[in-house]
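Below, in structure tokens: the form predicted on its own, a single chain.
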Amino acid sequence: MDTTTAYLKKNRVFNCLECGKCTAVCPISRFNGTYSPRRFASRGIFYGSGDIGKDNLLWSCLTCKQCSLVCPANVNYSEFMRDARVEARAMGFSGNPSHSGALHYIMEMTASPDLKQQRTGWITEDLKTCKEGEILFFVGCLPYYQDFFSKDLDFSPIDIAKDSIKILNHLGIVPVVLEDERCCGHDFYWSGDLENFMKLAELNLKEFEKAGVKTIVTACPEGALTLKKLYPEQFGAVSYSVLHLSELIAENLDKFKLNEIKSRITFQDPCRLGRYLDIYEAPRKVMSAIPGAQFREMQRSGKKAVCCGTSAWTNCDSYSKQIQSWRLKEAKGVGADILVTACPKCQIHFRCANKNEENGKNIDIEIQDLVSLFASALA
């Protein structure tokens, strides 16, 4: 069996009953009508990774499991997806990163054993932290984020770990947070670059048995998904949980005291950890918690939640702005002041669509951290 039959049948497309309920639900689909998931399930099973290797719409599938969800026949478009792009990089085919590959190459310099980081610079004296222990706040890749995108965004993405740490801290928790961890891998992953994504996990999984990790807390949701389920199913079991830092605050609510937060809110439930790691209820009990908040929920929500438009920094064009803009207005619609998500990259890519001069006023609106918007009302 050849490796594109071999990926076609596990991941059942060759099921696909060709009834084009995933391209009706697609968010590229709904914008650019030369991309359809249907079409690209028919074309790997006739003609097979030479085909669809070479077509550049390959990356722009936001693998944001949407599909999944109509699909009658039980397709994984999104992991065939992810496979079909491992054939096309063995092809010499990778894509139009954004930023012109700027945040690839970051993560490429990460996963050298022998890069010497400085990444720990943020922990200011009022945060407790420590070396070794069992729970482990997993930063991820905010401190990159911190140095390319916090001028031209106007915020700060290390602030959602250092609100990370505070609320740790509020719970008595002093989290290990590793001098030499590594991005998690999850961009790599789902661009087809497997390689690179198998060592920054082995030197992660290293630091964690060094350090003595038993729990995982993370603020990003590609990180736990990557954590919790992608390291186990490439290397076997692990020795430690993952939490989603929502999931954490959601089972702790009883010993926070909250101040007054005036204002009405939205939530844009994250692909990563709404589709994939089923975790819905957690952010919106937070949310729910905090004195004055007048939480208002968008009509696509939940497992139906429009994704932020692009995913592992891989083709950013105007369909995605088109997305990003789409979905803004409808949390502006619904009356919304602040747009709260879970992601930092959900963030990242709002905030660029809101500085959009083409956008207009009429979707500005303030968009936060789940994270930020909850350190902000602690007592």
Given for the second form:
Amino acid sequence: MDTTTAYLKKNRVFNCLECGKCTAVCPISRFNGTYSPRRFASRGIFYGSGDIGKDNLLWSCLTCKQCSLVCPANVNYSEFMRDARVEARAMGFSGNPSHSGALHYIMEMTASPDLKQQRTGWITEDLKTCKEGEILFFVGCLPYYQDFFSKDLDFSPIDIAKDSIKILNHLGIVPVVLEDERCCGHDFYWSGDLENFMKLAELNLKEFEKAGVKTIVTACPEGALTLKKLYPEQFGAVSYSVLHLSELIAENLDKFKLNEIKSRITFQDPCRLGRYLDIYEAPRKVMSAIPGAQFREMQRSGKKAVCCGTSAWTNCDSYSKQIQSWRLKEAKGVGADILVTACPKCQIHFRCANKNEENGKNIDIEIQDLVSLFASALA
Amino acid sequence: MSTKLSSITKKKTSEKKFTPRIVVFACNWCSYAGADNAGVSRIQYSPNFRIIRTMCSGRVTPGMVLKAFKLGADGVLVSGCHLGDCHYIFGNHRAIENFERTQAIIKTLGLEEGRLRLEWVSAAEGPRFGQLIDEFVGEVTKLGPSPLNNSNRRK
Ligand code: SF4
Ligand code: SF4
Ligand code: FES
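Having seen the form predicted on its own, the form predicted in complex with the partner chain:
Full complex below, order starting with the chain above.
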């Protein structure tokens, strides 16, 4: 059996009934008529990886898993795309990285064992952290996002990390923050670059072990998914458990005293937190605990939430922007003043789209991370 | 672009003494002509750099600079027209923005700030171009090989 057949089988692509439900719910297909997951599935079956590998649209799939939820044949579409990308890479294709590949180069450089990063400069004196211990706060790419995006998007991604530490300290937790934490490798995994993914994973696992970590808390859903599910998939059982910060807050809500925040808020379920990790309740609990905040649900929320439009820093195009504007308008439509999200990348993408002008006006809605919103309510 | 960059940073000889490999991005209208001027005037200066011509210094994105570092460059110099002279009016102001962003990233990555430089060289400043390269090569030599420069890794 050649590799194409093997991965089509593994992801049950041969079961496809050509019903087209996937295309009906796919956010990319909604705006880009030339992209259709149904068609990709049939092309995979009839023409193999050579045909789909050459197609640049292969890199447009957000691996958001929206389609898998409606598929009557249980096709694992996002994994199918990932496997097809591994093959496409072997043929020399790699999609169109956004920002001229800057973020990919950063991730790749952190895979070099000789690098000694300077990534903890943001830890101010009021934030208590340590170097060894049982609970680790996984910062993720935030220091690099701070360098790269803070000027253009008028916000400070690193504040998400600061607010996270503040909340942890409030619970009496002094978390480990690693001096030389590496990128988790999420984006390499989903864009089919397994070699770099494995390098990063090995470096991280070594650091976790050295610091004696038993529990990892992170404010990034992609990091949570990668550490919780993808590392064990590749390396077998791991010696730590993983929590998204929203889960930890939700479990300990009685330990916080909160000030009023008078505003109407709605929530963007990040695909990795929702459809991949099945965490829907925790963030909602956290938000409804804030006095004065009126929570309003968007129509497409929870399992049906729309992805933020770009993934793994590839193929960000006008269709991505259309998805984002559509989502921002939906948030505005339910009367929300603040669109809350629990993923730094969602926020970056939405903030970018929020600057778009349509008919001379931008959509203009406030966007905030769940962690920062909660920290701002802390009494 | 990709083949060009990787051939520049590829290991050539197994030299014992550290000779830095530097990538220079020079804008077509001023700095590249400045480098030409240095050559035409037979100015003697360090040969440890490879030059890439771009239309404008504003064209040099953080991605391009980071790629050079990823491939093992020990230093990167971005060079454009003097402020006010850019042939696309505000290109070199964009270059400053890009430079500041890239510099911040380089620092977080743990590379020394001195490995990245932004300079203005006009078409008439051949001697200055040579001097600048000498200076930069000296500085990078002092810093030693980049941790990402595999050919210089001693293990
Ligand atoms: S994973 Fe998301 S973007 Fe990809 S085909 Fe399915 S619905 Fe569309
Ligand atoms: S929803 Fe499933 S069965 Fe239907 S076309 Fe898409 S992949 Fe095939
Ligand atoms: S043309 Fe030289 S800097 Fe713009």
